[in-house]
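Only one chain comes next, encoded as structure tokens, the form predicted alone.
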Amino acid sequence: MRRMTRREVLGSGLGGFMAIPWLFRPNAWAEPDDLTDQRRKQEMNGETNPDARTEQTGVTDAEIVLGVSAAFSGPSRGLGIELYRGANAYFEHVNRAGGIQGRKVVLKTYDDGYQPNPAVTNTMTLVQQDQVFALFGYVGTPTVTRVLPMLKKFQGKNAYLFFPFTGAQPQREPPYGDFAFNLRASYRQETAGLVDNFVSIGNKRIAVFYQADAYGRSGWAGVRLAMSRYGLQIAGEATYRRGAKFSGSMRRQVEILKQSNPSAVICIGSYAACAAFLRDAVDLGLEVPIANLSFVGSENLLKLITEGRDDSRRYTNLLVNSQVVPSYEDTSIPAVKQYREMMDRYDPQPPSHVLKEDYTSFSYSFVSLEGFLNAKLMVEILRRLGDQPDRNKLEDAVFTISDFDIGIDERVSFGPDRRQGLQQVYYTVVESGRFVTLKSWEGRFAS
């Protein structure tokens, strides 16, 4: 077989891993020789090994395994540590109540700081070291669009991504497509709702503030296309670099949106900066309406912006954050409800081995009760494959899942082509200090 040049490494979108010389030996994710060797003598004496061969598959009689690449470290570990503590939440009910046809569901969990080539070694090692039965709960485009290229090239080990934290197109279209699965509306959808609402109340000069790299570009790009369909373009645009502090000056960036006059502010980022920016925003009198997309992480910004602060309320009077998950305010929604209880009564904490860095925990939060939602549907996609979990049929267990209520007010589906479960999209501001659902755009924000 030719090996590829650089030149061609590079066009395939795998030049991230050309730092791991041994992922491009051949079959570099194979068996060891002397465990094939061994497993052809057992099949030529009729012999069968149910542990040995299990264990290959992230499987045991005790264990199911799922791999865990997120933030947390850095300044956006809110959001790996609240997602996973949510999902922790369903994993330890699930396994209090006697696993899963037996076996208790545990995260193999690693740090990636938000950073992607510490998701691709992440990864590398949850596949091929430590053999997990899928990866579950990745945070981030940045991270997710760099791993993708490897669930691709290494396809025959079925190594599926459940979940991610993020709503790019990359999982969600060909060529990469075939090897995610999502739960989340995506962030098409989130920023065609936010276009919708503003234009529907005449702010047409809508400016964009995001993130350089692929989560910025991805909510940008949904912008555009939104726009577009009226007739618009994006009035202003000012971007920051993935990483940025809250302590950090966003001034450039708003005296750069100001001059395009804009309407209203649409943020493509993380709650650090983006807790910034709106707090540099209102200082230099950039009084617009500015939204945020559900992976901001709507707790953590707002305590960004309010604490210690008399006046925090100038800060969030023009807020607006979309969202992918109903309120968890909403006790009237059931698995709102469930999600509250488990909280309170498990307390999850992350792993101690990732965390570097003090971190206060919500009792509730968007992202949290997202990763309870994600953990529940995974459960019930692991029971549907029986009591002989199988890689091979982890596809066809996800296509079973039709009109399957998981307890809020939309059901999820799936199938050959549809590989993302919800579509709806909330829209919540800031009343008497936390995050409530908007009643009316033009109440509002109308000028």
The other form holds:
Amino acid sequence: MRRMTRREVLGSGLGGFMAIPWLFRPNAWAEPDDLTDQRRKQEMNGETNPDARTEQTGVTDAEIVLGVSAAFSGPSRGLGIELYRGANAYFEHVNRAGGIQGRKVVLKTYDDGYQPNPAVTNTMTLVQQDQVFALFGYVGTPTVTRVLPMLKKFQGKNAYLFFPFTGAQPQREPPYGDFAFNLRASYRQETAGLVDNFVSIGNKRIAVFYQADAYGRSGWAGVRLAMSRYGLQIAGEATYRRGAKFSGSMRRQVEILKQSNPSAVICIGSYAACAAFLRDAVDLGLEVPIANLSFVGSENLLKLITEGRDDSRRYTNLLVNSQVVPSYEDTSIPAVKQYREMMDRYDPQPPSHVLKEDYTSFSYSFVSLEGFLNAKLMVEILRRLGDQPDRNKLEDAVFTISDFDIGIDERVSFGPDRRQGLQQVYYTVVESGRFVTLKSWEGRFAS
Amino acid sequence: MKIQKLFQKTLVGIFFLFAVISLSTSALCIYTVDTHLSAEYESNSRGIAKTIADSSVDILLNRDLSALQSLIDQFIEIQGISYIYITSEHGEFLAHTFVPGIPTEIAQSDHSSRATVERNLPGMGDFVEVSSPILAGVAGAVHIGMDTGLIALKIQRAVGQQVYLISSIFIIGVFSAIWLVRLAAKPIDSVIAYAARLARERNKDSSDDTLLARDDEVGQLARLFLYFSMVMDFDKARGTPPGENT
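Show the form predicted in complex with its partner chain, please, because up to now only the form predicted alone has appeared in this conversation.
Below is the entire complex, every chain and molecule, led by the chain shown above.
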């Protein structure tokens, strides 16, 4: 037998010492109940490889469990909360009406605070420990881009991500596009639309204010690509760190952009930072159209910029936000009418177990309408799986969605080469303290 | 605490000795830590830059730039790395980690150079920047800036700890020396007092049994003083000058 060196002896001793607390934790030697149950079921079916058997995962006779990791805390919590509320309004409606084939749709929810590492940990928990049927309603590009490799790793389990609240490209393209399904239009489509419209009214010097991460870069790349089609380049750029608060200053960023003498600014950020930028831009005399993408959370931004101000029109006059769902004010749209009815009837609340800070919900918002539409399509997909929902058949079920009327002015289709349901981008401006559909770019912004 | 005059010079000597030790070891420490850390940082930066460059090829050619940004965002979490930027073969910035914007010094610099550059960016600090080509340079380059302020901080910490240790040893040494000096000086004081008493009270019984019983140099000195005193008394009685009877 080989003699251990002094270092090996010390190392083993230290390792053993550090393992003591783990050994004495409660249930250290027990397997999680759901894991044990799962394995028992697999053994009854004569299966030994856990990856080989994925049907029944996340499904019982009473429930279909979907896993959510989103921002329920921090400066962007409004996005996670509103998306959840909108989705829950529809799930509540379905559950009260008897569910899907008698099964209620249940959301297993975790908070990631819009930070990548918690999002990865939550996903691991949802897939491995909670064994949810599918992942649903994630929020953010920096979070989702980090989660995608994990979905590829779990491809044997067919763990798909449905309708994340991000328009970034990574979940729309190889190598990870096969593991996610998107409903909303992409940032590329949003930024291209904004650039096209600005250029059409003669605003060709477009600067970009963006979040210094994958989300910001995705939007920046979209603007760059759209401008290159006109032979233009981004006039100037300034960044901010993810998690910036409205109380923080964006004056330095405004000064940087002012040096490039822009005729319009496109912001790729979340509501707290973008509201701070808008405030400081107007205060420092950068009076050019300022556009935001749908991710910003329009109502949260508007609330921050107008709250306690008598001259709020000064701050919102040149504001234009792109949206990926129609205006929730337009009740002539069947899905909007249904959304408003269900939001009023069920008044969905944020998940209390992950809520750490106070939050005042909006009656209606673009984000919750998007969540509502996400849930509506998710329910349709689950229905198409029949009375024995099977994760292995999920992708095929999604591909049966063709020319599906979700209740808005655009029909939804999916296919092996089409993993994004909607393509349309809408533009909104503030009128009488609320966002309404922009009728004319020329009339609103042409100088 | 009164320091004996005899040992004051010794204490001054000790103080200077400690000061020389402290200064020389600090200088050596600064040199060693600076040299090693700078070399290690540069080597690590080069390794990281190469890793990013190798990983970027596929992303640059096949994927969206957000994937590239996501990649560099993971590396920026490593201690010491202050900024990362990726430029195209034409020098265009494709992804970076600067907030609130790309510093003018970097925006205007030559991105084709692969040499290590020392940069001083106003408001940001001092940096060592290394580069690594992507696809032999035809797809651009990755640039990584390491904060030399962190090296200075580590040096400061190391020197601070060293000075703290030496100062502690010095203070303990000084107090120990004073205590030892006092311990050594006490019997001498007794002998001096005894000699003075002998001179003053020659006709009385001035013997100090405790002192005379000591078998060290102090005892011998005391006995010698007593002997001289007795000899002087004897000579005086005979009327001869002291010492001539021997």
